[in-house]
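Take a look at this one chain, the form predicted on its own, written out in structure tokens.
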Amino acid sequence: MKYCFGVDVGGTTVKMGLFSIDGNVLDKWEIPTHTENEGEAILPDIAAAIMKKTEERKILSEDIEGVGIGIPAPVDGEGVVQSTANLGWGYKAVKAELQALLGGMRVEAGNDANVAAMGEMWLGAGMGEKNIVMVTLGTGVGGGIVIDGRMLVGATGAGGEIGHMCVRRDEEETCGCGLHGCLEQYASATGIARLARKRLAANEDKSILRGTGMSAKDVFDAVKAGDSVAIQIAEEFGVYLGEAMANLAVIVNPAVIVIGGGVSKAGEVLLPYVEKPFRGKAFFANKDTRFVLAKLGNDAGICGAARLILS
């Protein structure tokens, strides 16, 4: 038999899975990410935990195709990243690095929502279609894109960065980023929430979201019990989304448009509030494309990482 690992570097813990190159998943752990001293003993310590799943499966080096490795910043072709906000990496050569340490085994890098959503396409939600888009609703809004089987990566490893397309140009409060108006500020878990306050305050309309802390959740299930104002903050969500995909869509023809993140776990209901405006919007060679939740989810990353191998 003929293995691969996926690993999936997370801020807190790394994921990691072993699979066998049909794409079964023999076995999954975690490791904790150790990023003092700037995130010095992450790699060294990923190679180790991948030498001893070897060594506890009596695996031989010769039977395995490689490690794929999801990380949380850009990523460009060579595998090397610039720097990252939660791992303490700088300039890191990834790719070079972790093969090194893995005595030569071969090493694929890409960054983490990408990578997820080869995840789903191959394994998941996607499975059947080459050409995918996957959005992440959750703290932040993020993105993977996939043509034709494969990452859409860019020149410095951003293609993809879905969450900071420009959605509203008066927009006068500053996203994480810097800028003014991107998507995630109002198609976030937080940006739902933001949405919330500001059409509460805004009025006095009776709604159940008053006697609650506005979380997207909270949102989600106001709209679920009918709650009138709590559908209309939906409705405004799924312009902001459903425009930012169709405009999207001109340019990279998905067949499916993947939608995961803490906020997909509304689930169903959350899909017409998306789709419609995206229809109502969509050129016409996209009116068919289609929109369905994640279903990996914690698992996407490493399934995605696998997938760099057998790509």
Contents of the next structure:
Number of protein chains: 2
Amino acid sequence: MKYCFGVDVGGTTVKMGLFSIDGNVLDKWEIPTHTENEGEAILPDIAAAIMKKTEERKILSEDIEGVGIGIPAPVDGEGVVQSTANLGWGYKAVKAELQALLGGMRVEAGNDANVAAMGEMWLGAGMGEKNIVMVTLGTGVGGGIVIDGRMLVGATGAGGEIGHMCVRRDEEETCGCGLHGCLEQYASATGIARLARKRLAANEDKSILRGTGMSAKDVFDAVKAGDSVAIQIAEEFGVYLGEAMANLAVIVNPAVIVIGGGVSKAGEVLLPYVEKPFRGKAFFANKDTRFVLAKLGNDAGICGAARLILS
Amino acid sequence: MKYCFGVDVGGTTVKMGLFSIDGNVLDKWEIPTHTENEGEAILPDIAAAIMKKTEERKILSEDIEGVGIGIPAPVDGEGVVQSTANLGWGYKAVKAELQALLGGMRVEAGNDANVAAMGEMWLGAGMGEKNIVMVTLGTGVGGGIVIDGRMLVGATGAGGEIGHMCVRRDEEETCGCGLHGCLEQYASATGIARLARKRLAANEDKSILRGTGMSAKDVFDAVKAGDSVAIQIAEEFGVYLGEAMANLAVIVNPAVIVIGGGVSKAGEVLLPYVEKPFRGKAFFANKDTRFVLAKLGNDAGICGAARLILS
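For comparison with the form predicted on its own, produce the structure of the form predicted in complex with another copy of the chain.
Starting with the chain above, the whole complex follows.
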């Protein structure tokens, strides 16, 4: 049997997985992310954990195809990051350094959102497809794009930053990135909560959302309960996201758009709100693009990272 | 010396080129496109022209690396088209059929706009880059996207249809594709002429454009002459195109955006009108994306088609 490792680096923990190259998860574990001293221990810790697992399982080094690693930052085509928000790293040649720590073993590195999309393509909601978009609706809106089975990395590793498509030119509030009207301002968990607060402040309509924290979860719970104000909020969210996906599809022509992240835990109820405006604005060649919920949850990162080794 | 052929199929003529694989154009010629009888002669004519050229130049078949071909229709990853607007073809397995006609020689096929982008990357305005976007401003707005040196083809061959990004949700006139507010309605030659007619009809301001045909060329000629109304039209065009390119760059993260097609013959005067709104709306990772005019003109197609063989 041939093996590969998938590593998903987060600000608090590093998720790790051992896979057979035919896609079976053989082991999963986590180690802490030591971000102190500019994160100098992170890659050595990862290398040590891989070596230890290899010994434990008595895996021969010639049976290991390599190690894939996902990083929460833009990663260029050479596996280099320029800076990170929460790992302590400035410039780091991730691929080359980890490869050296592992005695020359093959290493591939990618941005975590792109890597998650690879995971959903390999073992999740996009299985069997080679052209997929993954939108992650969390605190922000992340994106990963896979074209013909390969991550869309871009010139500086910033491909697929779907959350910063401009969907509203006249927005007055500023996005975290400094621009105005980014998709993230309407379709992230934070964005949905903002839409809810605004709509409830604008009138006195009865709603079970009043008195709640008006989180994205509260909104979709209220949608499920048939609350008409919540339904209007979901429709507003869906128009922003669905029309943005129509514009994205014109460029990428994906077979599947996978929706993941915390907001997607609302479940299937969410999809029609996005699909309807998408169909209304989709270019004819994209009328058949499917919308599906992500399947792998927190495992998308380790799966996709392992998949990098098979490209 | 090793050779490859580049073929650019149009509705009236087929442009053909013989290249050395290091990028020298050794010969260029054209043959008519015979679209009658569902275009049944097109591929045989191309194969015959290649065989004839090979004999004329006494090229050994083992020195030919292959033939690339660009088609004015979506072409999927297998080199298949489903229908064409102006060749007479319905479903056609272009790659397989031409390969059979050429005795098994390697053939690669692509959409003409994507292929032109490959050409500009190889021998034109994007030389040295691997991530480029090409926007062709002609009767419509065409687009070709190259990611990491490969065409963005998409699930059904409809990747890179930049002209049908929605840039104005409240547009009342209908685009040729049936949607409303497509980039093509404002940034094509036809679109610029429409902006001009509307602006001149809306007021009585003096302009040297009055009495002209108000073509895109008239508009940019008037811009060069300092005509203030023409400058307003160019600014309006530039906002639509520049902001659309900012949204596109968020997804694709290109090093260079190449502007080609008839409208680009206006020359360098055009670029600042697009760049300024781009910079205003660009995500920080794309602030350095360069705008350049296409260099290859009508040869982009044959160059890019030949380049397909070297991927």
